[in-house]
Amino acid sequence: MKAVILAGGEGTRLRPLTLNRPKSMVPILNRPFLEHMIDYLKGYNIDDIILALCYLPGYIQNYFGDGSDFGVRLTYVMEDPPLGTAGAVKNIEQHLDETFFVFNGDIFTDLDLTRMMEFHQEMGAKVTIALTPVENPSIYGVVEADANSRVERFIEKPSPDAATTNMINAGTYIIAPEVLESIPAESFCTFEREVFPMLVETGEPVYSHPSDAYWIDIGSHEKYLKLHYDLLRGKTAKSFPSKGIRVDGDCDIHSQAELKGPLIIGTNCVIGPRVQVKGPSVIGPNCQIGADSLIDRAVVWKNTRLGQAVSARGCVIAENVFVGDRSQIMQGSVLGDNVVVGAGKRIERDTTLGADNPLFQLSNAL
């Protein structure tokens, strides 16, 4: 069984983040969220992987190589410029002969991808759709489907009056491959406006597949904040002990500091004394706390260095980042890579700090 990955968006809610690395690279529990999807599909014995390519094609090539260090194996192909959902599978027909999977770059979820095969092929389908519940559908694409769950509409983010299910298209389908002769080449085309709603209105097979396993897309701040609370607290299948504490490697903690789980830290972290570290947070490697420090739901990225007396509380701190003594990162705010902050600053909740935002470079000057 193959699987196609899109994995070419520029992720631009998630900026700053984004600027130097795709969507789908960026870490969770200090791996790239691409490498817990191969996982994922390992676990199904899918290890035939197709990526669909675009920005920054080398960050996720250098790391993955052939995919033979991670047991599977890889095959690359670009677009440029982009081509949309559809247009991205088409441009990887040559490599899809048989019936195969497609996976946005940026889901985490826990769907039982046999159930779905096996529900796939009981319905004869062309073109299989996983459906998640969502609290708020008018951001998403909602389907609309038969007491059979063969889909009969599509309404992409419906106004909450025009929303009749909490149904939402999750981003993971089964695609018979002379679905592929419907979609023109090198053009920009997507399933979800175009392929999908061409195919039910000629009558094709097309079923939903609603499923109630965790789901999750990271494409904003907030959710890639709530992806690694839900994965440090036990709430997805890929579970983690609910007050475990994770030390990768070695590491110098004070004897004095102060770690509550869930947490993990990094290989090469210097940890001062009279730190806290609360949980749920991740620090990188080769990170360095100084003394008296509070890091309280935090994620922090490698490399990064936090001076004496810092807080930082609910916040996304990046690579390469250095923040000056008695400094204090508020709610909700993300530094992105190479971000200095000056000793005694206070950063705002909410605050989006990055180099394409001004306030980096009054940053970078303090």
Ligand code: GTP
The other form holds:
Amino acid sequence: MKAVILAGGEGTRLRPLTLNRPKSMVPILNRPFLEHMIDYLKGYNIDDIILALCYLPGYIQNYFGDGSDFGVRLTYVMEDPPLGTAGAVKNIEQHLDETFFVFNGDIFTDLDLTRMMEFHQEMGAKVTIALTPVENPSIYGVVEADANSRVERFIEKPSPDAATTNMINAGTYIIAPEVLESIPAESFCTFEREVFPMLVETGEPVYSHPSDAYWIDIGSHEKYLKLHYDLLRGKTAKSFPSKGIRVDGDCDIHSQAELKGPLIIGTNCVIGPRVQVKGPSVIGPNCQIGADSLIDRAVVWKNTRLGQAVSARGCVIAENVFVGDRSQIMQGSVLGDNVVVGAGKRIERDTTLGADNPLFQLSNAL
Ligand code: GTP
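Alright, leaving the form predicted alone aside, put up the form predicted in complex with the named molecule.
The next block holds the full complex; its first chain is the one shown before.
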């Protein structure tokens, strides 16, 4: 069984975390997001995977190679310029001669793919679209279906009183190869706005597959953190022992440091005296956390150094960051790669600092 993963977008909403890597390669529990996705697909014996890439494709290729180290066969197909979700799949038509799965490369889900495929076959569908419920459908496009789950209508951002359903497109599709004939070649085209509505209008069998399985897209800072919290708190099928503490490889953790799970500490970290690390948190490999610092519900990437008495709460701190002594990183803040925060600074709630704030870095550098 073949699967296409769409991983060509620039991930602008996740910047600065995506300035130096594609969204699908941001670390989740210290492994690239895409590696989790590949594991998920392997669990369904889907091991022939085509990656549709555009933005920073070399980053993905260098990490995964031909896929053999990860137990799958990977084929890479590039676009330049981006062709949209449907255009990207049209662009790899030569690899697709039987019914295949398509996945957005930024969605973490426990959706049962076997059941979805059985449903697709039972219905004789040409397209099956996975649906997931959301609390506030008015910021999404919802999918209306009849009692047999046949799709009748797509409604973009319905006003609260016009919303007849809270089920949205979950970014996972099963598609018959003949559907590709209806997508223009070498043109920008999306499944959501063009191809699926057109198929419904022309009476083709497009079905929906609702599920309340765990589902999240990591498109925003908030949801990136939420996926960590959910995984660490055991809210997904891929459970991490709730309250558990995992220390990978060799770390130098001071006997007076206080660790409270759930948390993961990457290899080769140095954690000083009286440091408190409170879960759910993740610290990447090769980090140094100075004496008396506090890490509370934070995700810290590799090679980062926090000085003494730093406090980092509910935030994301990317690679090679330096935070000077006594600085405070408040809830919802995101520090991109290589950011330097001088001593005694307070980074206010929901602040984003990255390569596009060079002045900040200069004026605050030690
Ligand atoms: P934002 O810029 O933050 O909206 O993120 P994005 O560029 O990733 O767009 P979006 O979240 O809408 O994309 C959903 C999924 O489709 C992501 O996995 C993208 O990588 C992928 N994707 C979106 N557009 C394209 C495209 O033109 N080509 C390819 N190959 N993938 C795409």
